[in-house]
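Just the one chain here, the form predicted alone, laid out as structure tokens.
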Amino acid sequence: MIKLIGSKKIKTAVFISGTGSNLNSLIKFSKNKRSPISIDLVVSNSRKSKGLKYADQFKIKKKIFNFNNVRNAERKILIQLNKDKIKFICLAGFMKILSKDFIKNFKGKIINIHPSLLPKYKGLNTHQRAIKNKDKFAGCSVHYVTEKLDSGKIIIQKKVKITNSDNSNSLAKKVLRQEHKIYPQSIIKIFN
């Protein structure tokens, strides 16, 4: 894995599509002395991504890429990542699937947070599926990104109890609180 050189933090890009709550959590974590990363770039596939406000708030460079042509978008992203000397990527609610070729460029250097206890419930609608199947627990997983969707080696998982009163929204909120904790923990685990 990537090793820290001296006390220099690893230049990291965070890819988002939505509200950016994990981005916000990662930015705050990156400001901590113990954090092995600095967030130098926020990438989004949507101008409407509410999370872009955190890039503005913390004065982090942000770039929006149109994914109508995936190959073209990925080529432009790779150029940007090289230009900014990015060495590590955190996917935080990024709703586009990256190609094998893109992943090869950053093999073992892309991680993702997923709102289920993988390998259960890969893909979307994880909370509804957990409730529908009457699971006792839901949760979240931070894992390495590989060519197969939500299938890379798991770094950290956290369980959340599903109560009888839970619906997909209340469960999503409970899981999200844990996501904000385990994403930074995973990064510390990777670089220590």
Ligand code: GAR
Given for the second form:
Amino acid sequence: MIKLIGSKKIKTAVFISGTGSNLNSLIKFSKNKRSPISIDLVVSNSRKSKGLKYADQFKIKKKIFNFNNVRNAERKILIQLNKDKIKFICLAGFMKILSKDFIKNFKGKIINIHPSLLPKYKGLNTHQRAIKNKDKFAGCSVHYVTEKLDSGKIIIQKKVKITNSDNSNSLAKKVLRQEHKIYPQSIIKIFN
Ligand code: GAR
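The form predicted together with the named molecule is what I want next, because the block you gave corresponds to the form predicted alone; please supply it.
Now the complete complex, all chains and molecules, led by this one.
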């Protein structure tokens, strides 16, 4: 496990694909004295990711990698991570699946947030599936990333009640609000 040395924060990269609301919450958290991490790099697989605006806003280095060729993209990302001395990776709405080989390079040092109460609803469309199955609760999980999709050890999980009036959009919003809380909490839990 990585340990905090003195008062130096752990150099972290956040990987995104979309809106970046979790990135925004992680950046804000990282500025706090209590945060064990600093965010030094934002990685995206698409220059259209809206969340890249947070990198600009907070003057954090951002890099975009084309995943048409996954091997190539991962090789270039690893070079970048080494160059920036990144020791920890947070996946935050990153919609590409990282290869076994990539994960091996950062074993136990990649975490992800997933919008379901894992092990329920791995993969996509989690909220639609929860509503369709008439579940009483949805939720979110922060977990370690292993080579098996959405299956690593869970760090923190939070339940959200599904009401009769919920659709997948309203549920996604409710769950996101909890995601923004449990992602920082999980990082504190890991390093304390
Ligand atoms: C979040 O709900 C996150 O849990 C989910 O994508 C959304 C990204 O929102 N991640 C996955 O589905 C990963 N399989 P954001 O871009 O606003 O943080």
